[in-house]
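Form predicted on its own, single chain, as structure tokens, below.
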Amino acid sequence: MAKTQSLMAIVEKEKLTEDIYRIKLKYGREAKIEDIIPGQFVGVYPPQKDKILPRPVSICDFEKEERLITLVFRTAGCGTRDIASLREGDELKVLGILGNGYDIEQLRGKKTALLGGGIGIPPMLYLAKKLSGIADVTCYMGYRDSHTFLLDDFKAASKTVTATEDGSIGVKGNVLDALQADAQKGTFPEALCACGPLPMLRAVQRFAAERDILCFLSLEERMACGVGACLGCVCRTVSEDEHFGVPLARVCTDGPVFEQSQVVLEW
């Protein structure tokens, strides 16, 4: 399915917070459905024809037998607002499945902490479900305040710890504060998976590097094409790209998930 376009029907739509929506999309009968790796994403085209670029949205959940994917996104601009204005029964053009996800096999059997912040929370749900039964998973979800979303879904999927910046729910602070509080009780992870804003990812990278913990980071970058052609979403790496000969990688095709030791976030 990679880099193909599909016309998908909105079968469910829900407003989760003031600016965050969940939509469930169904593939048509003609689409070939393959497995999706947690961390992969799709490009969703706004319905208005004057907006030609797809908006990248991480996959929150995937139900293969039902031919359904779930997307959770924030209305950050006119394109996502147009998508949010659609109703159940409307159709969307979707590009993908795109990108590379988390390495499930490397996480098998490990005590694994999943850390999500802001709109980096949704892809952690599908990852938690895929790791169920094969790894000891705890999800650490970080919010600004009591306006949370997807918490019930996470609690149904795995052990879940909540952190809020204002302390209104759960641990006061961020996801690393919550993780370190558990670590002081003897619950220390063997692996980390994170998705969220850049300052959070930088902190998680330092935390993992200092303790030599296996760690995968999903980078959030502004994207245009989603297929590696425009080079608008490059990130710095420790080694040179085999095609361009520079220490850069395309987040949309080489990522968005990277092993933490391979990317340079402090620049």
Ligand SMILES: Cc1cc2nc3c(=O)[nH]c(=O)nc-3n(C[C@H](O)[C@H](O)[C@H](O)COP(=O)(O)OP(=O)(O)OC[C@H]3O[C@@H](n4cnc5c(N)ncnc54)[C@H](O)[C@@H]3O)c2cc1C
Second form
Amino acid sequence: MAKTQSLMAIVEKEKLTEDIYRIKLKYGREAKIEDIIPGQFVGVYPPQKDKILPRPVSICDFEKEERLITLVFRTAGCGTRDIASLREGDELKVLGILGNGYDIEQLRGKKTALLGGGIGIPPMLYLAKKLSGIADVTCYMGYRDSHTFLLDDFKAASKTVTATEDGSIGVKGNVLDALQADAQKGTFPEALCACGPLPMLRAVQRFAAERDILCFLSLEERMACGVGACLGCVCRTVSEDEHFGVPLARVCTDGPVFEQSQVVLEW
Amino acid sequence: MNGPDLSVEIAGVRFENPVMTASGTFGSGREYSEFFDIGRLGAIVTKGVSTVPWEGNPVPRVAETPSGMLNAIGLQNPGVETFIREDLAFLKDVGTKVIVNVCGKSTEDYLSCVERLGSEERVDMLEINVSCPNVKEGAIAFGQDPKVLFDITDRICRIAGKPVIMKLSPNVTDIAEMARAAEAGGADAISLINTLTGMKIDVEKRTFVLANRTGGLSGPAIHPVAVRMVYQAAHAVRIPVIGMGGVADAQDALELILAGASGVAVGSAVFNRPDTAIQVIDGIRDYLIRHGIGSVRELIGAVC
Ligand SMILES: Cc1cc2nc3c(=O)[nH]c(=O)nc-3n(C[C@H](O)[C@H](O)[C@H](O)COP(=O)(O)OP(=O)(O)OC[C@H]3O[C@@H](n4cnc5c(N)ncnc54)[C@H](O)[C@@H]3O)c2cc1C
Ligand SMILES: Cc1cc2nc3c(=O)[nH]c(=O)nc-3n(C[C@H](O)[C@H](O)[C@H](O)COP(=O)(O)O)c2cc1C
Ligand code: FES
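Compare with the form predicted on its own: the form predicted in complex with this ligand:
Below, the chain from earlier opens the complete complex, with every other chain and molecule after it.
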């Protein structure tokens, strides 16, 4: 898939919680629009000139006919704060579409649980939408507290179970606690897709490995180029990379989505 | 009407234009060939390659800093055999010069890698990285002592089947002395600057941001240092100088050329804008037209 760097207009901006924003970006007139696979991401450049690197942000939704992508992001630091300070009508420099997404074909016909923790939640929405009619999907969304976001969108897209760390909404605990509660009731998934903080991914990996369930994990790593050139964003893998001859893979191009059994989430 | 002449000659090699990529920021060109025609570059300078595959450092390997970035990749590379088989093969039909960057942990490493590459037709020049701050053994140690630099340069140049560029570290007290040591050792050209050693601390977590603790600073933040060092080095030697460090547009590149560089490389700026080098080439051409200058060669070292 051809990658480009282009300017996209912010056509909608909405504050979802104290620190979570949703923006809709419109492709320029000349842009050639290709399909986007859930799990893929874009590199968004903060408007300030002294910031040179793109911020990786996952595709939360894609409306091909309307020429729109939706991003949902947390203001984690200066760059994302600068992006959040932009207004509707402003333009953003965007690099994309980047990375390898979820293998939808492997999920066909399977009872699939989508697990999203914190800022790993947004990409699961596009995945849930894409899987509708293809797999039997249940979304398990884990939040810290009652400051939830995107819940209505998830409920409209699929069966949705909510977990909060403080128990204020839904199951008390994390997404895996919620999944296990359902499993005890007899609804056991045949496939898992997870995106979230590293401790959560490690727990999901263990859960899937012990039960031999097909499982995809979406990893995060610091990036510079976003396109596979700088080797800044590697993760540990079980087997040696065909080209590099060492057990490492580039999160930006080989991932960010990996089959659970391929990656080692420790250094 | 003919446009201005952008071609330059460095150590007997003719380049269509003076703009190249900086090693390690462009892979072997494959990734960025999706964004623009990499055949338009003056040269592609490939990521450092060693005799055998290297793993590099743990992550985080990169961090952003004001107008710049730190990296501690640690020279991860597939080793020279895979490099020749896959990367050089990819570059076979790309219509530009190829400069292969070489790294090593010992003199023997450098020599065997240089020897292996010397017989490869697709290689136009070798750039020897004796200045990487991110690997524990070797590398930068060769680039911080003039005597050691002279010795390694001398041994490499005796066996190299290609013109040799020694890539100098800015992490030294006297860059002119290092430039002279490389020239005395027989280098056909020198390039500078590699990254400046830096460090970033996460105050909330009270940890180092990079797993390697220290990393190499690059980007616009180091450009004035690069201009100064290129100027000093160019005045210290008679061999050609290739300048790099923070080049993001034609202005930045012209500064290095006016300071004495025969060629310029674009590094970290590619992360901000993939086709930066093309913008630089076009910008230099516009500048020459605007000032009625026939050849970019007239500008090399013109401010002195
Ligand atoms: C594949 C991928 C998808 C992502 N998707 C989303 C998403 O949909 N929504 C969302 O809110 N966040 C997402 N993130 C995390 C997001 O990239 C960071 O929160 C963001 O880069 C922080 O930038 P900053 O300038 O605000 O923070 P700073 O801490 O000021 O950033 C400094 C530097 O560190 C990098 N950085 C900081 N935190 C991270 C991180 N967690 N991961 C990678 N780089 C980081 C920045 O890109 C920047 O280069 C994703 C990360 C990856 C790797
Ligand atoms: C991610 C990264 C990787 C690099 N890898 C190498 C390398 O393998 N060999 C080398 O000689 N220099 C390497 N460098 C240094 C650059 O080639 C260049 O000298 C330096 O970054 C300054 O230029 P810039 O400010 O334009 O980036 C690397 C720089 C970066 C940012
Ligand atoms: S960010 Fe450069 S290789 Fe992944």
